[in-house]
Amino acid sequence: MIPPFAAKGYELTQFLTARNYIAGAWCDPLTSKDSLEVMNPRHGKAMSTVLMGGRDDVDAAVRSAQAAFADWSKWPIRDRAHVFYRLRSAMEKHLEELSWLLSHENGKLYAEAKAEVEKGIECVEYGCSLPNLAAGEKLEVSRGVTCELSYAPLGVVAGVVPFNFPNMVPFWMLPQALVAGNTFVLKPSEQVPLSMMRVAQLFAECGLPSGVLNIVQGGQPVVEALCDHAGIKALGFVGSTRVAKAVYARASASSKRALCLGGAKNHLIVVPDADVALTADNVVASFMGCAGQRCMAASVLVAVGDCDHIIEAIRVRAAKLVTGTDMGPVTQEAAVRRIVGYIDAAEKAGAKVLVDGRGAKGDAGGYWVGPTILDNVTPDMPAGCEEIFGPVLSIVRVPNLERAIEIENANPYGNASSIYTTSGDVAKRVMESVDAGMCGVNVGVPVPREPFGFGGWNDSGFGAGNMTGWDGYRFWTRQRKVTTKWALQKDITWMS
């Protein structure tokens, strides 16, 4: 049993030992005794610890998850969806304590985290509507013949999510996942292991079976032990693209399906007659919400002509800003000298320092970084051309549009892309040319809303398809084609 957490604001909060969830029971790691602490951002102090898994808790959940596939996979799809119904409204009346839990042990300020439970309840409510999207096609073929689509669960699947949306970003896969009738194995960051602790919770008291989700804690070898298990059909993975790439292929080299998104360098383009004001506070909440630690947060601002007045602005706007009010801690202290190590580096190479971050505080000890911004950066510095993944935004000036493109698509990732302007040509013609999955127009966090996919292009993502919306549904199965004769026809075809 896992009791709500009783944290009401930011002060120090203890929290259970994450430990796996197998079979319906939460359980110590069968062979391993390495652990971690699970520490609270903002404080820099341990809120829990995390017992680290290994092969042979995959293993179990594995074998768990293959015990309950039988029954599953045999509920009718609206009794499958009937139980996130029960979610969504657990997580509603919990949507305070899942909030403060996931603001503790990953940074966010409260309204950031509140904010990613209610993008996962809206990804919950997309699985409630699939047995009206999944209802298959029928069509008669030939005189007295039919052929019948349906989507088959594949079986026992798996999903490894990331530190920095511990709640969300495992909604992009258990709704299509398990309401098409597969059982799950879950390996959230070990960094962040306390969110779905709680959601597993409301699960079971939602009236999910035992062993349909079971959760196992751990690293580095949970993760290849994942790829590499016969008994998982398939892998969904989020994180940094050098580990999606590893994934990616591990996973194939077994014959499963993988579906991996990696990491980003979204390029914000601005041009001299975008709107100063929407355009400053757009371009501000990009790149240092969430801390920065978002794979759709803005990192360079690339200027086409002169865009003075609109740097300053938010130059003006992003210096206004106090840590640990207007924006969280990083997750750790090595980020912290990784971000800086990068700023460091760009003032070094001639950027200038507009905005500067190194050295902030928070009001309990912590990690942090204050938004940092740089002018003058160019393409080839690490901070105009890898994912810094904290809260800098780097401004790049060229001289047109054309130039512009031609740095956005240079670059190998193509997560994200968006044009400031008040020109609906521009518009088009960047929407049209940049080499990007998800794109905006005036809107510096392009995510898609359901039941459009999430999913970049090149090195933000590996394998088919996005990773939510319908295409999430059809990864997470495979599609039965019946072809039926019953009565006998005059007419002679090849199918006679």
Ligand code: NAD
Contents of the next structure:
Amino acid sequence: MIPPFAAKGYELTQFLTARNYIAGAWCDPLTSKDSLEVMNPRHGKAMSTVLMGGRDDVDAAVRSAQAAFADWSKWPIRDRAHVFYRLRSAMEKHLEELSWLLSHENGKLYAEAKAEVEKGIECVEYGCSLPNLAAGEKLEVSRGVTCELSYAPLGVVAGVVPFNFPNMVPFWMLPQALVAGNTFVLKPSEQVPLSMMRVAQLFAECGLPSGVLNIVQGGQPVVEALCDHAGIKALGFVGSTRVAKAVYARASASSKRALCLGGAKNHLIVVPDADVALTADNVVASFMGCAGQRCMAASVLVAVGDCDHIIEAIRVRAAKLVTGTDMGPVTQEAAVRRIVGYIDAAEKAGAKVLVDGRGAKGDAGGYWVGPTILDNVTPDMPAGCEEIFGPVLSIVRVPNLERAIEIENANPYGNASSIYTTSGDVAKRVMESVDAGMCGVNVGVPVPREPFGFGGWNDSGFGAGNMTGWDGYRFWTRQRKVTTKWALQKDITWMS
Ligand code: NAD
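Return one more block: the form predicted together with the ligand, after the form predicted alone shown previously.
All chains and molecules follow, beginning with the one already shown.
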């Protein structure tokens, strides 16, 4: 039993030790003795400990999921979806509590955490809709012969998720995978293992049978064991590009279906005719929201021609932000050093620091970097081409739209790209040319909401299709085709 999280504000609040959840029971790792402190980033102090699992825990979780599959996969899809209907109500009821737990383990502001849980609920709603979408197809393909297509579960499947969305990203996978009839082994990020403990408890209270959802806590050894395990049929991964690529290769090598979303370097192209207030508000919200720890965050602003009036409006807004109130901390202490390193290097290479977030402090310790804007960045500077994953906006100045598109398309990532303009023609040209999977017109965080699928291109995604929406259902299922002929037709051949 995982009790509700008690916090109603940002004060340091302890939570239970994070353990594995296998066959409906919370248990210690079988052999691994490793553990990590779960830090509250606002305070820089431990709020829990996570016991790190290993290969044998993955095996135990897979056996539990295999045992549960026999029954769960036979439930009518509508009954499986009803668990998600109940979960939706439970998440609404516990919205505040789930949001505080997430805020405490990840560091994001309460409002940001609440928005994340609400987005998780939206994904749950998509799962609820699947009985209406997944009816399959049937056609009389020749006289007296019908072909019917239906979606069958794969069996035991697994998901590995990052630290920046501890609640929402698991819900990119669980509704489609479970409503389809699979059983699941989830590995949360070891930095934020607590949110899904409460969710697992709510799932159990909503009637999810034991063993349908299993959780193995841990890091790289657990992920490698999931990739290698012959009993796991598909693996979904969300995290950095380096790891996504390695996980995709390793899971594929053991003949698994794999879809691995990676990191990003999102370019926002701004032209002089853009609406100043809308652009400034949007760009600032995009690069500093969740302390810049979003794969959809604005990272490079490509300013076409004379955009000084817009850059000034962005600078003024960003300079007013107060860390702790308008912006949360970054999740790890090491991230502060990494982000500050990028700012230092860019400044040394000739970039101008318009807003400087170095040295930001909270009122209770913790890991802080304030909003930072770097002007005159070039695409070859690390701040111009690498994922910083912090509240840093790099401004690259170019003379024309062609050069802006060239820079966007030369970067190896392909998650998101936006254009800010009041010209439909400019918007159309950019949207038709940029090499990114999720694009925006006057939108700073162009996340495709349900039912549209979330997924980037190039080095931002390995494997076919999107993680959410209908593609997600396709990913976690296989198609059974049944061809039926009842009456023998003597006058025609079988395939006629
Ligand atoms: P990460 O790649 O370090 O970790 C992701 C997961 O992989 C974690 O569960 C972690 O335990 C595990 N892991 C870490 N190192 C591993 C290794 N060497 N081998 C196997 N598994 C390993 O990512 P993160 O720091 O948790 O998250 C931030 C990254 O995730 C950023 O790059 C961000 O852009 C990306 N992200 C992408 C999306 C997307 O949809 N494309 C969404 C959210 C986050």
